[in-house]
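Given as structure tokens, the chain that follows is alone and in the form predicted alone.
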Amino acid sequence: MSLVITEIKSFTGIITLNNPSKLNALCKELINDLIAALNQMKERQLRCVILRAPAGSKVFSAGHDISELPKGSRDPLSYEDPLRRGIRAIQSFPTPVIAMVEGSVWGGAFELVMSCDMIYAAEGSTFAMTPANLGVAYDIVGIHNLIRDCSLHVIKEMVFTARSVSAERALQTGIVNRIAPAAELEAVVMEIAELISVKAPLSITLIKEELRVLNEANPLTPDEFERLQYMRRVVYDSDDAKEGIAAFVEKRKPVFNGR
């Protein structure tokens, strides 16, 4: 597991994203390492897991590794995409996963963080949801993961503008549980993890799964699903999608034409 660092303190596991050269972009290798670390911690029956970046990070994660997105005419976020697999691993982990955020969180990393059971952030951290900057056809499950844990109006603003939200506003709108000075964040999160770790683990596992299942109990008809998938295909086959990725690679502002 070269792109994550693992540590165990009593009944708490700590997973640190560790690919600074790529700003912890969620590439296939990093996600595979994250899933392997979670599986090891599951085998050890740990009662809480903390997901973090190295202390002092300016970027928690830059989001989906853009270089791994398909170049066109193929779903950019299929069921087996690394991001999708990583999020499912967090959601299905039997005990609570706490995101400890320091620095900026971008795009798919925001969904990854939102899929954790609790989020604690350092003062000065920011959150942004950026598919509209790239012309990306974000997937149905991903959007559902965002709106189930936050106000619909707030998510719409974040997605439509792609602007960053401060930790302070994230606290006000229910995105994060608590913010703390960066120097105190680890102690705050460890205190919560230790409190969870002395509670009844079987009870917590059951309740986490009940909350997950009940929160996802939103019926979607086959017709509605197919219509949304058709709309997604229009987006990822569009000139705008090609322009968005090209502009990102070329480090320039994209010019979208709606085609």
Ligand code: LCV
Second form
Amino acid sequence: MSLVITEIKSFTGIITLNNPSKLNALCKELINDLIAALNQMKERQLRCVILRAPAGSKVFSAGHDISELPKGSRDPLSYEDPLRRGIRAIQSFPTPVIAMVEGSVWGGAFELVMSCDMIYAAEGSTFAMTPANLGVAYDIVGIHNLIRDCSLHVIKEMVFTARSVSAERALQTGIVNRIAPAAELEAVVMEIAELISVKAPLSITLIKEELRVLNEANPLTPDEFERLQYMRRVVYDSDDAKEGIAAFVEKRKPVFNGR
Ligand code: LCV
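Could the form predicted together with the named molecule be shown next, to go alongside the form predicted alone?
Following is the full complex, with the preceding chain placed first.
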């Protein structure tokens, strides 16, 4: 059974994350189903895709499936890992992908919604960026996906404290386009999707790709890249990386010693 539900309404595709027992944690299987759904919708030449959780969800997605994180000594977010593949599938989708958020968004799921073209959130939803909770060596591409769309100070506060921000705060800081009461959110997003679906799709596809390429343009020298990769290796080889995951599994607070 697929871990996503797909639906098509006219020119709009709707992908609903559907793994409630694991709070829509982004396990490999769910990401593969998400990518398969996007590929089907690309073949149907749909003009807009909405990514959502079931109505009434308290948790939109609990983020990367922690049980699938390597237990140290391996890059947890390398190029072909599921989260990286899922995010590239959204960013390279030829027409707009809209995140319709209800509930709490955690870690890699925050990067996933940030990789969408627009974000519309229900009042009461929250967003958290959690590598510092787990001792995770988040990767350069993932961090780059966060810093382009809202103030660096806000992203630093989110990462350094791992504390959730409210939908209202996310609206003020440009993380989300708009918030609405949960009961009205679907109508708000469907209206946007319908507006998009009658516009010129070729222009939209071109400008979405121009914006992606320009937004990702960042002069990073090979030496700088290698230096950051070395710093990441120190983190993912660390005792703290193991402690973060162990603490989550053992349902206790982690004790990080900085080595
Ligand atoms: C696997 C889970 C998860 C989960 N994976 O329900 O950004 S990074 O670097 O951190 C990146 C690597 C990343 O995305 O890491 C994951 C970040 N996610 C989080 O930190 C959220 C972790 N989850 C929670 O804080 C709670 O589960 C929330 C607040 C989401 C919901 O709390 P609630 O009390 O409603 P439980 O905690 O009881 O979770 C229900 C079941 O889902 C599992 C969790 O282990 C529990 O399983 P058991 O019933 O078998 O004990 N679960 C939750 N999140 N990300 N499994």
